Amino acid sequence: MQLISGKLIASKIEAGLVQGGSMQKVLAIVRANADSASAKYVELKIAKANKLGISTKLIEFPDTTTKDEVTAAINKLNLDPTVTGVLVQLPLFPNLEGFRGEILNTIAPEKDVDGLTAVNQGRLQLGESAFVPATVGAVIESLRFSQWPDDYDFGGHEAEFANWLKGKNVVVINHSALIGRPLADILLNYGCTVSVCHEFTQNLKALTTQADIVVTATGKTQLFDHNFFKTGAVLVDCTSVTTPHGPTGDIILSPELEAKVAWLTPVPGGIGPVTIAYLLRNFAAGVN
């Protein structure tokens, strides 16, 4: 088993952003939750953006805030010409979760750097130009790295990559609008056979043991051992949960797993850093 280096992929993406020159526009982050993991993730985004010369604006709301207050703030950002990218950090406060779709769709599609508005998700489904959700983009780039680890470049080898993906049997264990559904759309457009699984899927192992590629994002951690995968599979683990023993993912590491699968994204150091870099790449593409 070889590891897919998220840090190397992220550094390649970030190098391209630095080469693009100074960015005077602003990335606005709207946070309306009390989730500690989310707060840490926002800190990482801001720190990385600032390191790359990208200005940020953080707008935080208390737990007493209303849906109308959040959408009003987003509309103000839509009208601000200095703000080129807007994202809403999820999850939302419990009283706002029922309005998640309305809140996300308030973001102007051209500023939707997280790719979560209905407009961008619809364009993605149709194979049209759209902002790709950052974690989804990170998965695609991780798969690309698995084929050209010594010659990886963002978006590189596209013709060969498309040919490699064509006909692959892929299992995605997540059906959210943040990861599973848009990822399935992209993989279908590449010609993959995709099974989107979730908590109600029966006999999951029968699907994963036949898959060339497995992408898992349950958020639960330590669910799948080597018996769930076939020999030579490529595994992308999008889960990262902080435990007393450090961050862990969905996939259980073992000598048996290492001897069986071809590639795996580590936790930490896998999908996480690529997701942040891809988000900032989306922002840069919007600016340009």
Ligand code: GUN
Given for the second form:
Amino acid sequence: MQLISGKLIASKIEAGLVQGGSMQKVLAIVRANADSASAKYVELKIAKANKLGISTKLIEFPDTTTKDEVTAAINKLNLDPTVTGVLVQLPLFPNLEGFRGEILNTIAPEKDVDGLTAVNQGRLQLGESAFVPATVGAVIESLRFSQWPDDYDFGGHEAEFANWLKGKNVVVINHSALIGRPLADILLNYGCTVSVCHEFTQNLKALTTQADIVVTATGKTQLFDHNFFKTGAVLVDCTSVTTPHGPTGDIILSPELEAKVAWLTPVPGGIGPVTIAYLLRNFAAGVN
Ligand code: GUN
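The form predicted in complex with this ligand, contrasted with the form predicted on its own above:
Then the entire complex follows, led off by the chain already shown.
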């Protein structure tokens, strides 16, 4: 088993951003939750953005906030020409979750750097130019790295990469708009056979043991040992849960796993750093 270096992928993406020039515009982050993991994630995004010379504006709401107050703030950001990217950090306060679609769809699609509006998700599904949600982009780049570890470049070797993906059996264990659904759309457009799985999936192991590529993002942790995977599989673990022993993912490490699978994104140092770099690239470079 070899490790997919998220740090290397992120550094390549960030190097491309530095060369990308104009960084005068502002990335606005709307936070309407009381989730500590989410707060930390927002902190990391802002720190990395500022380090790369990208200005940010954080708008935080108290738990008494109404849906109308959040959408009014987003509408204001939509009209502000200095703000060219708007993202609403998820999850929302419980009383706002019922309005998640309405809140996200208030973001102007051309500023939707997280790719979560219905317009962006639909365009992505149809194979049209669209913002790719950061975690989805990070998965795709991690798969690319697995084929060109010594010669990895962002978006590089695209024709050969497309050829490699064609016909692959892929299991995605996540069905959200943030990861599973848009990832399945992209992989389908590459010609993969995709199984999108979730907590009600029956006999998940029967599917994962047939998969050339498994992408997990359950948000739980330490669920899948080597018995779940096929020899030579490529594994992408998007989960990162803070435990007393540090961050851990869905996949259980063992000597048996190391002897069996070809590639794994480690936790930490795998998908995490790539998602932030990918988001900032979406912001700096605009739609694909
Ligand atoms: N919550 C966890 N990950 C994400 C993300 O990538 N974007 C947003 N908006 N919320 C999240």
